[in-house]
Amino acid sequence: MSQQTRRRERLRAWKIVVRQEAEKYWSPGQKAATGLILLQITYFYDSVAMDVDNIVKPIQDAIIGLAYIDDDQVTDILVRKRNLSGNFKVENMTSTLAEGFSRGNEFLHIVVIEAPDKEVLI
């Protein structure tokens, strides 16, 4: 059982923060996806990283009704964590991602895109 599951109030508060932040970056008038989607989450941390498997479900739940209608639309998930002090290269830097880096502390970068062809596996 994860730490978040044992601390329900903390989990609920964290979901609210994720939702509020997601709403800030969701384009006005943009509707929730109705088809199948791929959810890509990158957790940029600055000290101690939580396990990525513990952050997926709360994030997935927090953006229901905003990014998609129901989390059963999520067919693919890519989750990764990166230490802000580590070495990595960013390709295709977006203004949203640049803003996250400019804050200088840990942040989540969440991308919701149309799911890949379900009949093709790599």
Given for the second form:
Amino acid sequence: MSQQTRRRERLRAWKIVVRQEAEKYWSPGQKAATGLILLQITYFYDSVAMDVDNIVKPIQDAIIGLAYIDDDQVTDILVRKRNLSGNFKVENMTSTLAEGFSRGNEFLHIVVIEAPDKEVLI
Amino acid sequence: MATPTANLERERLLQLAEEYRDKGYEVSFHPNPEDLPDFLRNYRPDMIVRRGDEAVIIEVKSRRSLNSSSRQYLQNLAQSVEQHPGWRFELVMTNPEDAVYSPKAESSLQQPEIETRLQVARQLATQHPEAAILYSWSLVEATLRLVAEREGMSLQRLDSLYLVKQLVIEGAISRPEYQLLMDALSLRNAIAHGFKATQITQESVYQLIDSAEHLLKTLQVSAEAD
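Output the structure of the form predicted in complex with its partner chain; the preceding block shows the form predicted on its own.
Okay, now the whole complex, with that chain kicking things off.
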């Protein structure tokens, strides 16, 4: 098996993990969004972070059919990383976010929300 | 003595209180259970700030204080707050600069634990001086923190270089001790990061262990003198 094939397989396995985790938090009655959306990903890392641009695409692909129908609905992406050993403030702690902190390790927090006004850029 | 992390959290809390007061909020530190609404009776928030209909529960944590019990506390608190409109929960993370804490770390080794482990390091030195210096250094660091605590020093950081320098500057360790520790630190760093350390001998490990034992003895003497 080539190294490239191995990498593809590992990436596929990672997408499955993301999908399974997302399904746990997606309430059963909630339908996939049909409009344009903003994907917000926060990577709370432990001391050493990977580049944030590398984490977006697999996550975006993994939740197709769950959070939205197709990834062309994603018009805006906000990707951030914060060091758990750094200084920052979470102004609105939700229980989902608290569960992330409760794991004691680095974690990803993914939020799918309606896209902002497309006619005004700030 | 409060730990450096606890001091840092307290300083951050005071700073936040100031910021909220400036914005016109009424600030209440560690409110008593009787001053809390029913849904918060089982909690002991660091601070609550209020302005008009808005109420904010503020918890200040660091990587180190985010242990398993506090993590469960945060999760329960977040769930309780979510059910109460007008309330929000703010988590403020604050950490010493350059300090990297493992979530698995609990607390620093204490004197009897260090003494026992130094004997293990001494045995290890006869066969494996490289492994022994890594182990001995970890015991030295724990010892230096005890010395700093004993001297009532307020440490802003916990990394080893800062620790050694701060102790010599404040006169808690002697210049020859400082020199020995710096030499050992450079050896320790080389080994820890996979470089060949040809200078290492059984004797250099023993010197480091002797130094740690000497510092522990002075701790003992000063404790008895109190």
